[in-house]
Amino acid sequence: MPEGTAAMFGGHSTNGRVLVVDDETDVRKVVRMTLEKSGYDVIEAEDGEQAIQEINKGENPLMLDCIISDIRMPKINGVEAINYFKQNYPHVPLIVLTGFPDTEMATGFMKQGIVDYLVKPVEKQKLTTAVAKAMEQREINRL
């Protein structure tokens, strides 16, 4: 389907589909209602473990083309929601969101193969350039 066809067809998405982890709601409404209008699919998660639990429940795995998660959560944290998903989904390609940047984390994370370490509040235009760029990623890592 052409670029901009979707809007024909009752808005549905053909961008990809992408999850957003974070503990704020305000944050993923942000996020949700951001990626939706760039014509993304976005299912939220408040945790890891619940990020986990959407990725993997049902018969098959989620189809999923980026994730963006939050370092700072409760439960399973984003570091440990990271490493699960790289291990688990490594054709998955992932953008961090965090509203307490450290420098030598995001070196860490951008040498794991990160796409973006973006920080909260992150502008709208920051948000779409990652994931879009996320998405030729997924295109690069399926030849």
Contents of the next structure:
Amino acid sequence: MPEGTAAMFGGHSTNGRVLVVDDETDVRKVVRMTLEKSGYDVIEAEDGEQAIQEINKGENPLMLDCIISDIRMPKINGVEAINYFKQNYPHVPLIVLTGFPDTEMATGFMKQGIVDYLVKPVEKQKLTTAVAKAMEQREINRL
Amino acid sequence: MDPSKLAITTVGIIGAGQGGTAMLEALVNLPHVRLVGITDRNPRALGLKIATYHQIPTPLHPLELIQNPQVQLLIDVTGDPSMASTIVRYKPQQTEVLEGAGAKVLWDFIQQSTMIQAQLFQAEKLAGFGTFASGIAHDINNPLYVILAMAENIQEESDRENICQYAVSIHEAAQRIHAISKNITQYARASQTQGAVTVDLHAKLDEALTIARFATKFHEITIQKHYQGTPQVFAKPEEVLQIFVNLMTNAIHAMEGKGHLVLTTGQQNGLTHVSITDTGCGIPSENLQKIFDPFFTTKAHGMGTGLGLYNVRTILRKYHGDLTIESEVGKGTTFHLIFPSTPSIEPVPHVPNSLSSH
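Got the form predicted alone; could you also share the form predicted together with its partner chain?
Following is the full complex, with the preceding chain placed first.
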């Protein structure tokens, strides 16, 4: 049985809770599978607007440990969403996961203090390392 | 001094080989120069063909031009001393003459500037290709990620039903990549065509939309098409495509991903009108005057060479069309394009050093 299956049935799992924001269902699914295998709990949103709703849905927003977001999405796009998260949830570490291999954009985001700028197709190892780094960051922010 | 008050200078060119052709091409677009004629001993000289295309007289004998009292400036690019003495002997007194070293320096200058323009034209195409390429990369990387990750998942999965699900995802993702690859090949094929043909403007507008889709963030933009009739022009298909792609990507950038893009076509008085309207940020009046200047750009360094609109207008004018602009800050911008309807245009002869794309 794959690790982290319990996380699928809700509840804050062992390693932390990650919000995945991407407009493509299959991309969200793939990220979810990778992260659940590493024992994370995953919430999905298909755009920035839904992500913001998801965070504010009554559940304690502090329960979120990391946000992984695409940057090209309908409605509220990733750049706008990331600014929103930065302002309203400065303690939640952010990871950008995008199809754009753009160094300039990556540098800009890194300067803003995101944990990592990952380009699709991303290797499992790279993704889980970035999330682990985000979780460390989260621990520090909690102090 | 107001340039519109400059008097017209009437010019005759003697010699229609390389030098005369370069001179002709440079002068034909100057607003305050009227070409009275161009002549050459060789009736098949390239410059004569181009002159005929521009409806400039090509007298058979140089004397017709030398003696023409309408000519204010004679440019002699033959470099032939006997021609120089013929001119001195037969020209009306008031006619000025540019010959020998003077004509040679002017010719060198024209060649140099045409070469630079051609290089810049290429640079703009490449700059545009950068955005285009990263748009394609984005569209391919998403399904590619799904394929790679799902394939890995299959290797680790033993449940047949799950494996089937992953395979379906892989199949769908691969089909998306296939669709993208088909689109790119069509674009590549279009840019290889040589020469002018009858081009269906509606088809080109639609094709340009697909390409602009790759080069921009398109998600929240609605498209309205008000197409009328079946407008056609006689032109190089890739140049028409370049015009539309350029204006559409500009419009979409101006809307920053959200708004309405309206494409309108219509025909009037033997002319075809195409307008591209966006609901973007608009262009301040101080920039409106500069917008067709080469190198004028509001984009960040490296994002554009500032030659897009300049090139668009250059291409349109080559086909005897034109481009005008209407804009209001905060409301949006409309580009009005005018094309002469077929069959009034004839193919442009092959011209060395011209700005046509190769």
